[in-house]
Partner chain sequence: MQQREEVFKKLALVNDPELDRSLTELEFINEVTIQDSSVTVSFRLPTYWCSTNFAFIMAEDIRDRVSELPWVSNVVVRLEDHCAAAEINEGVSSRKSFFETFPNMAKGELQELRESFRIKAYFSRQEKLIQYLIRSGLEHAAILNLTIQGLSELPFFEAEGTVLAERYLAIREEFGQGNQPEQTAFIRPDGSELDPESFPDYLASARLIRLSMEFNGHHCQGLFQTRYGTEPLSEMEACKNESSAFV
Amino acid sequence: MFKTANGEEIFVIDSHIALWDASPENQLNIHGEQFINCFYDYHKNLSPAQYLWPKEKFLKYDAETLIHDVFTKGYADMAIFQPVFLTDFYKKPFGDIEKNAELVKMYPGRLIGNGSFDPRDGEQGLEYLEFMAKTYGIKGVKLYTAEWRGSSRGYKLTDPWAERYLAKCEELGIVNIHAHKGPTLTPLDRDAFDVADIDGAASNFPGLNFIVEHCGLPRLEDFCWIATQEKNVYAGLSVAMPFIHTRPRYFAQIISELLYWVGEDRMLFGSDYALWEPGWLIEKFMAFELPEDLKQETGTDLTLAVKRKILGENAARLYGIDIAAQKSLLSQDKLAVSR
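Structure please, single chain, the form predicted on its own?
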């Protein structure tokens, strides 16, 4: 919970966190090392100096560290795991759904564990999707369309098999589709993260919500034009958020464009932990104001009401969370007591 200077409470849902293992022991090949090195470059270049992690810690951190960073000092009331498997690069999944599920169980009401799928897994993957829905009760999936699988270097959400998986999601009540679109990572291909296929997928599946993680950056304009016409497309702000520190003017341009095109009801805060800790992102975001020239040009403003929506209310709506009831539920749990 973030409290403003005059005591107003802001309910925070970090919609994009991960618990990963990129240790040398878990790297399957050179690509596992390349991938986490690229992650670490993002971390180094966009974080304040006091929040830089040593490389060894960044490779593999424990659950206690995550809980402390996200909830104890990170202001989050709730957080959503967005797992990525990367099984062509790592021996065990980079993001492990089972480990996430253990934490969800340990901290009831605090964490939401999403699943993932890869349409190239065919019928077997469909069965696993159903298993995740029944076993873990997942309400969302994280998709990595540039992930390698054998000789394949990615897929599109409009591929026939991808559409079968999206139809299965709808059938199972998995309504929130978080798709990484935009920033590339070594050695994955930039074009396989292109935001263009969101257009067709969102049109074909109006009953699903497509949360475009990283809002398509650097293809922000493409994303905005798609999201304007597809009302079930949302902007996930992870990766955009840390620019508030290194490039505040660029951040302001991103936010003002999103407010202008997509609107305040379809933007979701995400830290992308452990790339960045949510605490300093939220502090800077709450203190941030759009420059006057951008406000006048786009006719938008980042008011307290807008910040409330971005930090928690919009994600709560997508995941069916009653904030008042949730605040009451969480007020007496072990994390609330320990704060």
Second form
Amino acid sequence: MFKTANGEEIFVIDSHIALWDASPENQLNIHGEQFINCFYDYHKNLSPAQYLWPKEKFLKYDAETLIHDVFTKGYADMAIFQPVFLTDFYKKPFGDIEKNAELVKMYPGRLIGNGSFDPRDGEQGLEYLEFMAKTYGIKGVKLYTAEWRGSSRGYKLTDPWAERYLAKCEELGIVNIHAHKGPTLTPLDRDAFDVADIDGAASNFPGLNFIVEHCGLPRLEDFCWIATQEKNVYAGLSVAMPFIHTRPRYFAQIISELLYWVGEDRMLFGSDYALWEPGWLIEKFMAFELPEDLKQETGTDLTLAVKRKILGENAARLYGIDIAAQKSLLSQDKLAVSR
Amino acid sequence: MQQREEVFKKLALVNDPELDRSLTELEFINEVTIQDSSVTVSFRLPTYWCSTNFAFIMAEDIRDRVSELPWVSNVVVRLEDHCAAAEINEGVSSRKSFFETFPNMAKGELQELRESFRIKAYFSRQEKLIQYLIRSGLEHAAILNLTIQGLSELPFFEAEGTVLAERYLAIREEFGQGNQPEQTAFIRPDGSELDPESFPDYLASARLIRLSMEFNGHHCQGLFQTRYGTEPLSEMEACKNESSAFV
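The form predicted on its own done, now the form predicted together with the partner chain:
Next comes the full complex, this chain leading.
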């Protein structure tokens, strides 16, 4: 819960967190090492100095640290795990849904543990999707289309198998598809960050919500054009958020473009924890105002009502959370009491 | 020494296709060694995962630009610290095409990809110049009526405006639009005319492309500095200052 100077309460859902294990013991090869090094460069490049983690902590942190950073220091009322497996890089999954599920159980109502699928897993993966839905009641999946798998360097959401998985999601009530676009290599001669497959998938599956993490960056323009066409496409603000500190002007421009093209009802806050801690992101975001010239140019504004939507209301709608009911449910739990 | 400078001037002509900025300006060149007529250029990128196709384009352009020097008979390109470095270095140095280098992952060559990013660069350079003109007080109608000559005669061009105009004219030229004095200064990349009614929408789309490209540039540079945090090579500094004249 974030409280404004006037005492207004803002319900916060961090829609993108992870509990990862990238320790040397868990790295399978050089790619596992380079993957987390790249994450650490992101962390170092964009975090304020007082929030920099030592490398060792960044490689592997424990559940208590996560709970403390996200909920105690971090204002979040709820948070959503977005696991990526990266089984070609790590021995045990980089993001492990079973470990996540333990935490979901320990903190009722606080955490949502999403699943993940990879259409290259064929029939077996479909069964696993069903298992996840029945065992953990997942309402969403995180997809990493750039994941390496043997000689394959990624997949598209419009591949025939991906469509079968999406159809299965719809059948199982897994309605929130969080798609991360990384440098996919299939086919390698195309733009590696091409978001066009989101367009195809979103129009083929109007019953599903497609949350494009990192709002399609670095292809913001392609993403915005798709989002204007497809009303079930959402902008996940993870990775865009920390620019509020290092490049506030760019952050303002991106936010005003998203407000202009995508709209205030389809933008979701996410810290991408542990890449960045939600606490400072939320503080800066609440204090942030769009510069006058951008307001004029795009006719948009980042009002308190808009901030409420981005920080919690939009995610609550997607995940069927009644904020008032949830607030009273959480008001007496161990985290609320320990704050 | 003169040879090194010649090599760096050629390298200043190689762009990162996604960012529309030269490799010398971005400080991506790591080392240049010259032995008689053989030149080895090593370069590095902001992350281990930077897109392989763009990395290949840069490696290929390094090879081709440096090969233009009459005294050069052999160019070895070495991409470092990258997930596909081995394949790219081997492919480019032995003059294999992209498809030949990645036969199982590519369906074709990179020409279409190159073109789509040159179009983005066109919009981006044009929008920056138009915004500069708007800030200088020109109305939309006046901007659309400008000819190339009219553009060059505008009284308020300071250093910033001059560089923006040079960069825009260079990419017009590259698109085969010619830069004759009587031609309309602002047209679409495909050569078609702009009209006042749809101009605000056109500008909004172009602004988004420019913003995305610029943002990407800052992000990549920030990651590059975090990853390597080194001082640029001295010749690169010289090329940085000159690079706007080359693009």
